[in-house]
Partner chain sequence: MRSLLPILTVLAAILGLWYLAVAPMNIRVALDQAERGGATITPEGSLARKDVSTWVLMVRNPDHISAGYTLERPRLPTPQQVGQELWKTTGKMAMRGRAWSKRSLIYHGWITLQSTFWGFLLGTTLGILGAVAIVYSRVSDLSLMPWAIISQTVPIVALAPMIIVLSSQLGVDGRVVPKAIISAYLCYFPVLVGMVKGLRSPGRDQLDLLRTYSASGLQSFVKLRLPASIPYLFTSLKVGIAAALVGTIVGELPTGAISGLGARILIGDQFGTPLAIWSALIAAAILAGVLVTLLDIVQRLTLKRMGMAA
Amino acid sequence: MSWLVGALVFWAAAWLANIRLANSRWSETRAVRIAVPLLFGVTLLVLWEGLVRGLGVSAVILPAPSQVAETFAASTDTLWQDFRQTVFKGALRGYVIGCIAAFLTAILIDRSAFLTAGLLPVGNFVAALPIVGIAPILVSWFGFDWQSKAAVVVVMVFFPILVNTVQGLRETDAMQRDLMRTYAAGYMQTLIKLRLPAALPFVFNGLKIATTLALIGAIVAEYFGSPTRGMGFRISTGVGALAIDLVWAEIAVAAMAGTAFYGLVAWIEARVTFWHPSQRAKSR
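Show the structure of the chain whose sequence appears above, on its own, in the form predicted on its own.
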């Protein structure tokens, strides 16, 4: 019970500290913006540890963070192999293929009123299909190796990027396009020098959404068939073997990978679209 009391006291103290930081005059500084979510995350872990230990929760139901950390440290080789299989071979390859295909399709839609009227509604329909229904079909088509996982990822990321890119290409107004025509600029010149730069914030918005979808798609696909490695495979077998601590270790790896992937795309966006008002506001 002392664990529970200590965790609650720490939670209350950290909560008050977070409120003070968020409402302080330094709330807009980079240090405080990092400290507030970091302290909040540590608070959740301490509260989790205290509740599990104080209430005597079985590790089969919910392991303590300390137990998950011990399993993580003892299973680094397995976790690294699963990470490589899921992220590098499945998620990343599918992400790249899906991004390229979505971008090229957006250019075609921009040039064709028929595709605008016909493909986008179909895209919205396909995007609404449950991934657990599509994944087993694609696994049966492409086999149990990384190709089927990449195919699921392509389906997951294609339409968010497509819709955002098409919307971005329509961002320029008629006066800007008329100005390009007065300079005798053709479609490709207008696209490269005017419309693509204006569309970049929308494109990166789709790319950031797709980072998390790519990892989710690869993990879900591994539930329906995989070599004897991969995050989805390990989570599925871990639940069956009641190795819940290993399952949480895999979840932690997936969370860190997704956060790092999103952060990388956001970092590239800040360097490429530094001129955009949203990026200038963040740099203050």
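Next block: the form predicted together with the partner chain, after the form predicted on its own:
FYI, this one's just the chain on its own, none of its partners or other molecules.
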């Protein structure tokens, strides 16, 4: 009971503190911008812990965060092995292959206005489809190891990046292209010095969407068959074996990997497209 009350009291206190912080005169500072969401996240964890302990929820249904953290610390070897299999071997390789393929395809079809007009709507449609469903087919084609996972990731990331890059390549206006022509710039020069830089914000948009898709693809593909390691494998067998705390530790790894992957791409974006208005506004 005291756990329950304690958690609720903490919640109320954190909520009040956040209101004070957000309406204080430091609310625009970086420290507050980090502290408020952090406090919110901690509150959620404390509530979870308090509810699980206070209501006596069985660990087979929902383990407390502290218990998950214990399991996490005790099984770092397994988690690291799964992480390497799923993220490094499956997701990252597929992501790189898919991104390069989509990028090159976009530059190729951009040369033809006819192809662009045809591929953009089709690509937009395909990007909205539940492509994850293709996972069992690709697993049966490429076998159980990381190759099939990478293949699923390639198919999943291809269309969002293709569509975004093609759209980005159309971003320059006639005035800018005319200027390049008055400089007597050829196709390649215009592409490299004007159109690709102008397309970068769009490309990064696609790259950021693709980070999540890559992890989803790699994990789902493992549900359909994998060597005896990998995050998807551990989750699906863990649920069956009632090792729920290990499953939550694996989910925590997946969450951190997804956030870190997204954060990394966003960080590179801020460095590469520092000139774009959306980035300038942030750094001010």
